[in-house]
Structures are given as C-alpha cells and as structure tokens.
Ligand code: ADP
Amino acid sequence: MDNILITHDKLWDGAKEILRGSLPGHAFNTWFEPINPIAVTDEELILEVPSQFFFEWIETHYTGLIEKTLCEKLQANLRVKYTVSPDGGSASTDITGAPVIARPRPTHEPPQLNKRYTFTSFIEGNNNQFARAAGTSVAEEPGQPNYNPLVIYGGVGLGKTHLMHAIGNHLHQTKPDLRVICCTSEKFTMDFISAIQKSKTVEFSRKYRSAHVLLIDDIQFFQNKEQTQEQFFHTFNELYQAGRQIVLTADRYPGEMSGLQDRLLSRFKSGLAVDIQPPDFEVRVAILLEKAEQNGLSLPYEIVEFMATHIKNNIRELESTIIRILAHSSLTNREIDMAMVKQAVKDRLGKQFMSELTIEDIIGRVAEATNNREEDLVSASRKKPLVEARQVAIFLCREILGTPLVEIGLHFGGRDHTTILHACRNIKARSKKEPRIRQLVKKLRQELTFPLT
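May I have the structure for this one chain, in the form predicted on its own?
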C-alpha cells in the first residue's frame, strides 16, 4: 500500500473495521472509538487520544495489535504515535514534544477543568439535590450575595469535585468572557511557594485576583499553612468585595475545621454551605448504569444491583470498580459475568466488606434461602424447620463474624449463651454427617463472603 495515497482518516477507518471484529464490543467501544486519526506519513500513523491515562493504557496493551493490523491486513508498514488531546486551545503535542495540530486560542486561558464533569453527567438524588440546585444557580448567575461563597462539603468520593467542575464548565461554555480559575488548595499553595522563591508574588496575586470565578478544591488542606492562609484571605476579600464568585469544596462543614484562621472560617461561613451525603441504593444503581453506558458496557441488572448493594459510601469506588471490570475483561478477552464482578468487588473492598456485614444481613439471607420470615427466625417458635434455619443463622454469625455468644443471643430473642453454643455445635456436627445441611451452610457462607464461582 502506498501510504501517500491514503488519508489518515481512511487508514484508521480500515483498521477500526478489522479491530472491531477481533475484540469484545465493550473493549472496542472503550479503547478505540474515542481515538481520532491526526496525520499519516511514510513511517507513522499519528493518533489523538483523550487523556494521559488513555495513552498509557492503549500504548501498553494495544499498540502491537494496531501495528500488526496495519501491516498484515492493510499492507501499511507504519509505526503508531500518539498525541494526547489538550483540555483547551493550545497546540496538541505528541509524546516527543513535536506540535501536531494547532487550534485557535480563546480570549482567556482555558480553566483546568475536567470536561467530563458536567451537570448532565451528575446523577441527582436525595443525597445531593440541594447541592446541585445551589451549583446550578451559581452557574447561571455567579456572584449572587446569598450564594457567595458557595461551600460544597462531604466525605471522600461523593461528587464535590464533579459539581464544582460542572459549575466551571457551564460558565466556560455559556459565559466565555468570564475568567474562570480552578485549582486545588495544594496547587494554590505550590504556586504561592514558587512565587516567593522566584520573587513573583505580585504576579501570583494578579493571576488569582483577576478571576471572575474562583474554584478551589479541598480547602481543608490550607490547615496550618499560615502564609498561604494569609494570601488566600486577601485574595478572597478582593474577589468578594468586587462581587466575584467563589466556590470551595471541603471534607467537612467549615465550622468544624481546625487549623484555619478564625477570620478565614468566618469568610467561609458567610455564604451558603451545602453538603453531599452518601448516595442511596437507587442513586448508586443510576450511577453505575450511567458509568457503564459511558464506557460502552451493557450490564445485566443483577450485576448492577450486586455492585450497588455492596459498594455503598463512595461514588469514586463505583466508578473505579467499573474501570477495573472493564480492564480485566479487556486483558483476558472474557465477557463480563457475575464471577468477574464479584472478584472485582471483593478486590476493591477487601476486609471492608466483612466489617460491613451484620447479624441482620445474615438473618435476612438465611430467612430468604430457607423460605422463612426474618421475624420468625428470632421468635420463640419451636417448629422443626424453623429451629434448623435459626441454628444455621446462629452458626454463620459465629463462624463468619466471630460475634460473642451473648451478643448473638440478644439478636435471637434474648436466648442465653448456652443455647447459642448448642446451636453452633449442632450445625457443625450435622454438616459433617448430612449432605443437605453441609450444602446449605456452604452455599450461604459463599454468598455471604463473596463467592468467586
């Protein structure tokens, strides 16, 4: 094939058609659909990928396959080179530093925003409804006194950064004349230290105080950094007095922070503070479905339900588990099934899962497996099938959780420790002699401790 006579678009389209037939659908959609061909020479095909992580993954796992496809199937003996797509308007640069394609620059430097974090991709639920409404209001009309500053607080991985970047992205799209500056508290601190070292504190102040909208992530890391707090205090004051919008995120309500100057805390509390709570089950399911769709995955509902049931407190954990499953599927060339998902969730949670399992969880699962009601398992009834199910539940509470006998007795209708001990010994003995009991205990133990098969 004469490389000069074929465009980079046609060459890549041909390669994609061949790769589509040799890879699982979800792997192709995730790792090849986002790639854009940039140029072709006598020696190289240059491809643009969306991020540095994407480049590292595709370069490590698929470059050989792409080059083999080009050579053997399309008779194009080319090396593949990558360029990472820029966030904003600067020239795209490949990994050697050579410019590949130029783009017009906007009026202001593009803010350091994650383009994937938008209001559209932010899953709303009861846990974050107020915070999202406040964020939307700020994005539509920045600088409102009642919303300035806006402080979004909550635990790790709940969507605070997503919401802050959504505000910035909306403003950057709808009000391009506004100068939006987005950074972490650590970046602000390092910029300040660098300015001191290079005697450029005036330039530093001018940069941050020229913002129409200032977005600072994780302000708790200003704790015990006295000079940085002093600098931020004056930056905050100047922007606030000029009616400029300030949005901050934190891991807790500002009034509960220590190591910050009182006057700074007073400024943080002068506007609106909104919290984001852990998502409930329905929101977790919606998040998983959204993330799966973004990655080109079609997951059965039972798999989504399993993940949403066990990963409860952290949206970031939900996202990373999807990525782990996708990566494992791509590497092993296997379709995604429940066994793979259970392994990924177990790897992600580790011992945390065992700490979250409760006696109530075990009672509920045993009741379901033996067609009994949970309230009957802890009642005084002496019906034989019920007694057996109750003893199995008691045995599993002791074996899996190691719960003290007295505590187990309290959960099972106030039974004394000798009754609990008898139940444990009885089921252990019957498991050795009776296949039915052995299989029931084995099945329940596997389900409660993440079976891999």
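The shown structure was predicted, so the numbers you read here are calculated from the model rather than taken from an experiment. Basically, rigid core = biggest C-alpha set you can superpose within 1.5 Å across the two forms. Positions refer to the first chain, counted from 1. What changes on going to the form predicted together with this ligand:
E186: CA moves less than 2 Å between these two forms after rigid-core fitting. Once both forms are fitted on their core, a CA shift of 2 Å or more is seen for Q75 between these two forms. After superposition on the rigid core, displacement of the C-alpha of S381 between these two forms amounts to 2 Å or more.
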Second form
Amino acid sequence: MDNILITHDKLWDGAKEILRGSLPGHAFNTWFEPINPIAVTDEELILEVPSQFFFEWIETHYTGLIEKTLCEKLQANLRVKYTVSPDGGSASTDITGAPVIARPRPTHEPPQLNKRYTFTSFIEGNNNQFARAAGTSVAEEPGQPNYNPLVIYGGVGLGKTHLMHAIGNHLHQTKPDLRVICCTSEKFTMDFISAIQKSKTVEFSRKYRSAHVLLIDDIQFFQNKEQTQEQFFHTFNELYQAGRQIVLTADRYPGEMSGLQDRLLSRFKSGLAVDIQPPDFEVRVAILLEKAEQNGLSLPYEIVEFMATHIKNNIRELESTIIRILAHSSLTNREIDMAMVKQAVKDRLGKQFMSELTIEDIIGRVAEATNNREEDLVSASRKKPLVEARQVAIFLCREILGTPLVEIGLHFGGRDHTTILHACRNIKARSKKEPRIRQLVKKLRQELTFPLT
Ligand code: ADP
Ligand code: MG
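Switching conditions: you have the form predicted on its own, so give me the form predicted together with this ligand.
Below is the entire complex, every chain and molecule, led by the chain shown above.
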C-alpha cells in the first residue's frame, strides 16, 4: 500500500469499522473508542491510548488483532505502536520509543459517546418501545425520581448501549453545560484500579462524582468485584442524593444478578428497569433496510427477507453481516447476489444457520466425546482433563457460532470474557502443536457442522 496517500485518521477509521463488527460492543467501546491515531510511517501506525494501564491491556489483548486487520483487510502491513496520552496520568512517556508527533489537545473533553448512536438511528419496534420511551423521557428531563436510576436490560446485541449513548448524545446536544460521563463498568473498574495503583483515588472520586449524568454500560461486570462495587455505591449515592441522573445497562434484570451486594442491588432496583427483547421479523427487516441504507447499499427484498429469517437474536449480527457482504462485494468486485449473501450468513452463523445449533448442543457433544458430564464442563472445577474439554467446547462455540466472548462466558458458568479469550487462544495454539488436540477439534467440528447446500 502506498502510505503517502493514506492518513493515519483514515487508516484507523477503516480498521475501527472492521473491528467494531468483529468484537463485542462493550469491548469495542472500552478499548477502541478511546484510541487516537497519531501518525503513520512506512512501517508503523502510532496510536495514542489514555493510560499506562490501558496500554498494557491493549498491547497484550488486541495488538495481534489490530495488526492482522490492518494487514488482511486494509492491505497495510504495519506494526502498531502506542504512546500514552499526556493527560493519561503517567506523564508524556513514549513507551515505544517511536517518533511521536504532538497534537493539540481539545480544550473541552467531550463525553465518550458514540455519535452514531442516536434516537434517530434507533429503530423502534415492539421489542424496545418501552425502553426507548423511558430513554427519551430521561434524555429530555434528566433526574426525575421515577426514572432514576434507569436500568436498561436485555440480551447481547439488542441495542442497550445504543440507547444509553442516545440519551448521552441528546443531552450533550441540548444541554451542553451538563457534564455527561459515559463509560463501561469495565472502564470504571479499570480507572479505579489504576487510581489505586497511582494513589489517585481522590481524583477518581472527584471525576465520577462531578457528573450531572452518569451512564454506565454492562454493570454485570461489577459482579464479584467487591472493592469496585463499594466505590460505585458511594458514587451512586452521592449523585442520586444530588438528583443527578444515572443510567445503567445490564445483560439481565438487576434482581437476577448474583455477586452484587444487596445494598447495591436495591439501589439499582429503586428506579425504573426496562427491558429490550429480541426483535421480531418486521423489526429485523426494518433494521436491515436502515443499516443497508446507512452503508449506501440498496438490497432487494428477497435478500433482506433471507437475512431477517436466519439471523434472529442479535442486531449486531445483522449489522456485521451487511458489512461483511459489502466488504466481500468490493473485494471481489462482484455485485451482491443471493449466493454471496447465503455464504455471508453461513460464515456468521455456521451450522446454526441450517439447524439452529446452540451453545448447549456444542457443550453436550463435547461432553459426550470426552466422557465428561455437561454440568462439569460448565462448573468451576479445574481438573486437568476437564479444563481441556471445556476449552475445546469454548473454542468451538467461538469458531462455529461466532458467539461474543461475553455471551460464551455466561453459558460457561459466568466466566469472564478474558478467560474465554484465553481458552480460545490456548486451543488454537495447542491444535497447531499437538496432533491429538487437532484431531479432536477437527472431528468435533465436522460432526457439528456440515457444508451449506
Ligand atoms: P447491546 O449493548 O445490547 O449488546 P448494542 O447497543 O451494542 O447492543 O447494539 C448492537 C448493534 O446493533 C449496534 O451497532 C446498534 O447500533 C445496533 N442496534 C441495536 N438496536 C438497534 C435499533 N433498535 N435500531 C438500530 N440499530 C440498532
Ligand atoms: Mg452493550
């Protein structure tokens, strides 16, 4: 690729679009939205990250993926280097020794909101009507006691994050003086840990407690994090008592969450909890048409219908299938036709496409093939053969179904997404080195999937 012609901004925008489609939304928002591209040379893309802690995380978890995306999807064979932002705490250290071009900092820090997530782009259906109405009400008049806190809950990829950011974006536009703080519970946790490490807990409290509107995404990640919960509880109380608006999202009804302190739970339950259900067929069609249009694509109805029939539970899947089709069409220079769409749907869903294969099916089959019990595979036991079988099952769920890490974690006894990622990588690496693992994975995969006819 001719790097002279492409700017670091364009390159990073391109990479981000692809990464957004291939990562769970919360991971994308936590780890990719805060990154600023700084410069590109013939060999390197330099990215600015907010803190040392952030650097360590992204370096260990995502560098490979970013470089692979740049190379395979954007034909940019570049190494990624990082620099920590000067206002990220630990001075302006350039970790990598790479040449870094200084950029002017914005004077007023905008809230970390995804600008695309607005009420206008949020398609209403009977699955999300109530949640949307509550969201609008909060966005128009934050702090009403009946709506405070507002908890939006529901399954993965159904629009919780979108709706929460829509509230933030609306407020940021209509009441720019209000301080809106928006982050995932992971980012909150990460900030808290890094504040402890740097003895900056006072600053941490001051930052979050200065919010007029606090939006926290995916609070299920607070489960079993006692100290963070404690911090959050105090922040919550202070804001609540001052009549500040709090909006939270969660993957299930707050009352059903385990590993949260009771007093925190009762706080969560004190306002309004609204759910988002999976979209029905009509809503899926509407969403597909809208997303296609946003991408400058006009799709014949039969194609839209085909996609809406097969991709049922997850709006993110609908979206990324469209992006995949677009990418495929432009890479191969072919018009979009039914065959291409079938292939894209199959790639996304694997055998699920043909027979509704579920995570439970995979767990059942792996348990049988490895002489384990299903309940042991999802238990906490760390016995060696069991761990291996469990990791194989996790790997297959990811490979065949493409299920987000977080969701797989939920099916495997509430494991953290990093554990799931570790399992996937481990099996991938072992099947390269160990013929026994390779055979096992291959055999199971063949049994669970078969080619599309
Ligand atoms: P969740 O937070 O529930 O996992 P997200 O809010 O990240 O889901 O939504 C996943 C993707 O689907 C996002 O790109 C979002 O814009 C899109 N999406 C979800 N619901 C809707 C909707 N009702 N209208 C338009 N797009 C939607
Ligand atoms: Mg989300």
